[in-house]
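A lone chain, given as structure tokens: the form predicted alone.
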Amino acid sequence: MSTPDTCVRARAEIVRLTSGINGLDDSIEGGFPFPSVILVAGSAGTGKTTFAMKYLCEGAKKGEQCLYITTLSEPTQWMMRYAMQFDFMDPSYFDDQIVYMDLGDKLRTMKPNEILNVIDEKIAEVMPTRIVIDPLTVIGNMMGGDYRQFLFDLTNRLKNWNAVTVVTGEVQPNELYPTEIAYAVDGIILLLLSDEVVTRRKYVEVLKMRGTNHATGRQPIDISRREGIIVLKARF
């Protein structure tokens, strides 16, 4: 008969999908838990649309299925202008791994639980293993009062399906992230800039990630056209 001094605790695995960051897997115990939901929270040009982007194409080149919601009625060409210009994209990943959808137009007119069943249905549509959605936070400016039961339905529905999700979320100064959804997903990482005028650097840091020994404190990072954002000490 076991005893508590005889006895292992059987430790659960879990599975991770690795972001595609050069740098960022090695602190979180090799990438992101499987299925799961994370917060990519910064103010404007912190790179979180190039860190959504990588994420997805880490995906495409391994051959598994991608989705990238957009909510700023972006067409697709707009936005293959600016993503092309990074080595790391290729044109054929599009309609192809990666399949996009503009959410736009339907937040205008749709009540917040058809939005749900419409990003349901094309989830089920396209089983993907990756799940962007960028931003997150302009769905709030036009929701109001329902945003918060919102996120709470969309962040529930989301960890569902077999797939990590990537959600960006836009910060006012003086805010770290977006507090409406924080309490909900399983990650939070964090894009910064220092407060130095003169030389402003980059900066990630892991704030939460469920179920992993993550490395805390900011890290360097830089944003490059070969490699997207990177984090500096991998480079040593």
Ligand SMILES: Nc1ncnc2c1ncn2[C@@H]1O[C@H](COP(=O)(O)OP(=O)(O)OP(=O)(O)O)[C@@H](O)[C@H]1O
Second form
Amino acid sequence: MSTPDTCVRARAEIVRLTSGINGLDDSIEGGFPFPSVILVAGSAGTGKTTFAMKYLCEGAKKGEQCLYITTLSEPTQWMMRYAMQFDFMDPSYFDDQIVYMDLGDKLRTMKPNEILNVIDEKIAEVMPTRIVIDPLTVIGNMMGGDYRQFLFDLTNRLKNWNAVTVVTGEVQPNELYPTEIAYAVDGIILLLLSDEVVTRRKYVEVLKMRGTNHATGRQPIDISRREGIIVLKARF
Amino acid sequence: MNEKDLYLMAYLKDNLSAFDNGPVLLDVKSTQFVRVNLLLLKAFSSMPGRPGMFIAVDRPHHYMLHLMGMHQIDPQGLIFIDAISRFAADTKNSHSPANLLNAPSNIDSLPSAIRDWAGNSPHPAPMDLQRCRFAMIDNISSLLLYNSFNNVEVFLQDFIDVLTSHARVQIPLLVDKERNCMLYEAARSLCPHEISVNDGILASMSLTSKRNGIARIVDSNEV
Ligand SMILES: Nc1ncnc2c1ncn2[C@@H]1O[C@H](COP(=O)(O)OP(=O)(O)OP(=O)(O)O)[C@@H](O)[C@H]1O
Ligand SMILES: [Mg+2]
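Okay, that's the form predicted alone, but what's the structure of the form predicted together with the named molecule?
Expanding to the full complex; the earlier chain stays at the top.
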């Protein structure tokens, strides 16, 4: 609660959306700048989808509207089977607050501009404050030459909506992030695996976050049924 | 729009109907400004013969127009005053008749322009002020990016004065109390009434709309 005494800032501050990931928000001044487009990049199994789910559930819990766009042609039940194992996931979120959109078929049949319009229309219909596109990089494989222009148009349009969009990017184990997406986004979060073969550990690193004095360097994370992803530093 | 939106619209309409003249403060989360603006426009548009003005300082007015189209909200009778398009050089799709201000920092010129519409200005006024029933600003706190706090305060006072002296006008002022507490205090001193649209209200609305279904609730509020 704010009283006039503590009420000293007259200038407009950046609005932020909490990520819902325990320990991460402390490293980014409380959350993602609103509106913005954030890239979550990592190789296979590093936790990108878990990150995205936790982020959406954080919004749904607060009564926000969310839009989950998959590019994988996965039927809802398939995604739900994995999503429902998490304690923070409430199936009733999918009644109205988290709207699921499968872009997979459209990617195969539509032109880039038509895809943009379909996304636009869905966003206008749902009016989400939180959007996820998971994984965005799949589009690149399908689209070929038009991909860079598509990414540019997509991120531009997304920034015009009042939402924070998390796009996930798959990379090879030796890559940090997909460079063609990185230049167009406001923030980059890396999910990393360490090199040790026996005790391979998972890390998160905030590489860039516009308008934000963010922590640098890797922080260990844990993935669990109870919390999804947590940043371990936060426990101490 | 889903059930929760309709429920929220009914809530806004119901609460606003008690105050048909002057400013009403709405405590709204910053992230919900666009949604609440749209729901207010929908609520107002369902009252026929109630023209109003929408002042865009946060995002070019064609975004709101696009959203209104998507949600079947009739823009008839609504005039847009756009302070951001020219400034942001974002004039695409601005085929709709909007009145452009040069920049959000020129907002202090708006009340005197409105005063001219009511008086004997040589230029044709974009609307008959006597018939104006509501006036909205998409995001007052955005004005703080381009104007001093003091100027915003003076503007709000002037804006409310000029409108209410010429007509019975509802002026919903959206402020995020938690985020912009000084602006909230300033707006509160101008507004005799307040409506809360905070997290608690939104969350309870999801629950209620899930539990009850929306049909009955909307009926009871429909005039
Ligand atoms: N309940 C759980 N407990 C512990 N670890 C889990 C649990 N669920 C998932 N994980 C870990 O998270 C990984 C998968 O996470 P997720 O699907 O979010 O990753 P991803 O980066 O989206 O993967 P992909 O490249 O397949 O899209 C699993 O491989 C596993 O290591
Ligand atoms: Mg995945």
